[in-house]
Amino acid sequence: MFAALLRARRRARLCDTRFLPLFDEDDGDLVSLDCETSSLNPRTAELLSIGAVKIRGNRILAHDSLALLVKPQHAPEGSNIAIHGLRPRDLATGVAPEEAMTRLAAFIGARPLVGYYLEFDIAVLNHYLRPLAGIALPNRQIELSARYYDYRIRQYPDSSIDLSLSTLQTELGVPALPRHDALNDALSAAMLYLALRQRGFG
């Protein structure tokens, strides 16, 4: 009930009709989401790439995915280039942040979002979305580290739970794709979600 009221209030504050898809009817699919950014500070990080893929039932719709390079306003910090591998010349061909956000909204619609430490990605995306649409992303969020914690703590109530991505992949039997590529990371998150759901924690 509260979630429905919050969505209605956000819908009323929407100031750009390009983002109306965020309030479409939920079709039952999920979207696994990941972003690469210029830094790890959500207040100042610039969006560099977005990867997203749909999940329908027990299937990952790899053919129904979104992969965008985003042209930043400022040169990416050199220290992070070693992590995400995106050089200024790569990003020069990217889309403008405004276009990236409208394309993302059209792709995700009202579907719940799945991710690993998703809160950071959502904070960065909202930094771009609020000035354009007047709202934050209204989508429900499914945090994989929290689901995995619940899964492991039920098995080992008094243990310390390692929430690193490599541990999640090893313990859940999910293959490790090359990291710090937004679409690969979104696919990895989708596989982790399905592995957790098979164990009753989806």
Second form
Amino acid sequence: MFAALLRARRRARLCDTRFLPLFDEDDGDLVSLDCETSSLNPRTAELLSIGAVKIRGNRILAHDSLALLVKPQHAPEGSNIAIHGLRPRDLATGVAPEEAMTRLAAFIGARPLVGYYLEFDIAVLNHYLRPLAGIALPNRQIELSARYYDYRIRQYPDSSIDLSLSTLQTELGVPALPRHDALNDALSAAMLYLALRQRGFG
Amino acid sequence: MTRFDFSQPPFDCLTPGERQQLEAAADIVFFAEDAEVMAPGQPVDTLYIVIKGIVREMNGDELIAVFRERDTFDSRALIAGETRHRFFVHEQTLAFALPRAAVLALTEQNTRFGAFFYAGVASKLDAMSQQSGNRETQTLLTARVGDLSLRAALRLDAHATVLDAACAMKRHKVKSLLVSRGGETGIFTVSDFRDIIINGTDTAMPLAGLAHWPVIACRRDDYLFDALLTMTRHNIQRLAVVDDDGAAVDILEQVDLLAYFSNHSHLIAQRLERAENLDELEAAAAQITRLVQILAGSGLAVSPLGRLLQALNARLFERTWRLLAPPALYGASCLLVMGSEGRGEQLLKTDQDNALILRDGNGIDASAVVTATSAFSDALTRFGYPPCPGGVMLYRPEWRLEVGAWRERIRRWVYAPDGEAMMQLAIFVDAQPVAGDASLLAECRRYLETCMRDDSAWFSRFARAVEQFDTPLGLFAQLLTREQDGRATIDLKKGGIFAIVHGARALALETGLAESNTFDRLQGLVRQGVLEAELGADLAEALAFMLKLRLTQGLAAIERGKPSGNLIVASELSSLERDLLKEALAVVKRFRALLRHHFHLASF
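Having seen the form predicted alone, please provide the structure of the form predicted in complex with the partner chain.
Let us now look at the entire complex, which starts with that chain.
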């Protein structure tokens, strides 16, 4: 009820029709999302790439995925290049942040978003979205680390729970794809989600 | 950025463009344990490739196959668009889902990729042999002089005469010798006799003036082709081989070198021929295993490999028997090899199945027979042929009999058959003579044929042994370990090889075929119209594949210092090998159904 009200208010504040898809009807699919950024501070981080893939039932629609390289306004820091492997020259072929945001909105629509430490990614995206659309992403968020925590604490109350990605993958029997590629990370998150949902924690 | 593993067949034969095309169409599907992936009555619109997890294919309660990481299922169902089997998730599974239309489009575009989906066993095996490619040429290019079995050089002093040299060369069966003069080494060869005769040289002439000084030499670690070049350049047939101190110790003959390039087996055969005691035979026998390693590694098919070994082993046994048996015994008896050795299918030294037929009333002292036969079995054990666990060896009284006693034994096998008699007869049916009077075996054979004629019920009893071991495909159940306990294994002999070998043996016996090799028998049965050509070819391929598999794992075991056996470790198979094994076992299953029908086995 409260969520519906919030959505209605956000929609009223929307100042750019290109982002209307965010308020489409919910078709029951989910979108797994991951971003690579230039730093780990959400206020200064620049978007470098976005990976997103839809989940329909037990199927990850990899054939219908979104992989965008984003041209940053400033050159990424050397220390981060080592992590995500996106060199300035790779990013030169990327799209402008504004185009990336409209294409992302068209792709995710009103679908709930799934991710691992999603909060950070959403904060960075909102940083770009607010000036353009006047709103933050209205989508419901499904945080994998939180779901995993709920699942483990049910099994082992009072234990300390390791929430690292590799632990989640090992414990849930999901293969580890090569990391720090936004689409790969989105696929990994989607697989983790399906494994958690099958255990009743979707 | 490739997420999809394209290194596995059949995907490894796609071009980069086709890979992109396929990857763009691939989804990922998650299945919980016990979920049903495909079932009869549902259209099959997807080809799955397991990323992680285990899926099993069931026909009712019967397990047909197990699919694991990187396995593809199910190519046949995809082509047909439907399946008669149910596919269940055995362990939580993530799989790539490739849409049928995209895969079919690729099969039309890429013939090699298409062959994987449409082809039968034979062409899949062919695809496999293409992979293991051109190792042969590599071994030949990288072989060194030391890899050959070199002849220890005979050495004479320069004062020795031409006559001395001729006698020594004849005695030691060599064509050349080294001549010493102070610290210098020369060479004297048979071709020098030509000049000696032409020039009328006195045979008392010392070698010093006739030998060639100094001898041209190579080193043990020189490449063989370098040695060949040296010979060609100097237009000579042999080189001395010097050791690390620079002293010439061996002779490398051009004929040996060429033999190595054409066929290593020639060297071993020569060595067997020249051997004068058991020690030398033992050294040659040790080379046989190495020969198998080299030839199997170079991609020689198992059927010619088996025959080559049969020929070598027969020579080895013949030489051994000649050394150990008194001439009278040798002449009045026939030494047999039986079982897999008789069929020419013993690729590694698995066991010694042998027997002796003695001429009736030979008058040879019984204790001499006992001594010679025991020594023979001991020698074979020393050469690395383990004693037969079933005791089928000629030193046992029941396996060395006079012809009359053999006839009585054969009569009992045929007319009072119990399980053991059947197996002993089966071993005997495969017998081949290797030494002595082969007519003795022929006589026993003729007797066997007259005993068996026109008794179809007897053939059914004989064939029944193929039912002894359970449905081979069920053996895949052992793959279902849920990754908990140790390594899952499959007994290839019980699971597949035996059914083909014994089935072919029973049919060949009934048809009156003289061949003892299973591949020959299968061909003969096709010729006689007993087997359909396609099944005959599939059986031969399936048998060759299983023998090769057993050989590969056996060689690996020998390398680790363990005995080779019939057990195959499932986890050591590639997914293509597992696929092929599944197909091979399916062929065995078809053959067993035919045998059951042909011999009315269901009525027992």
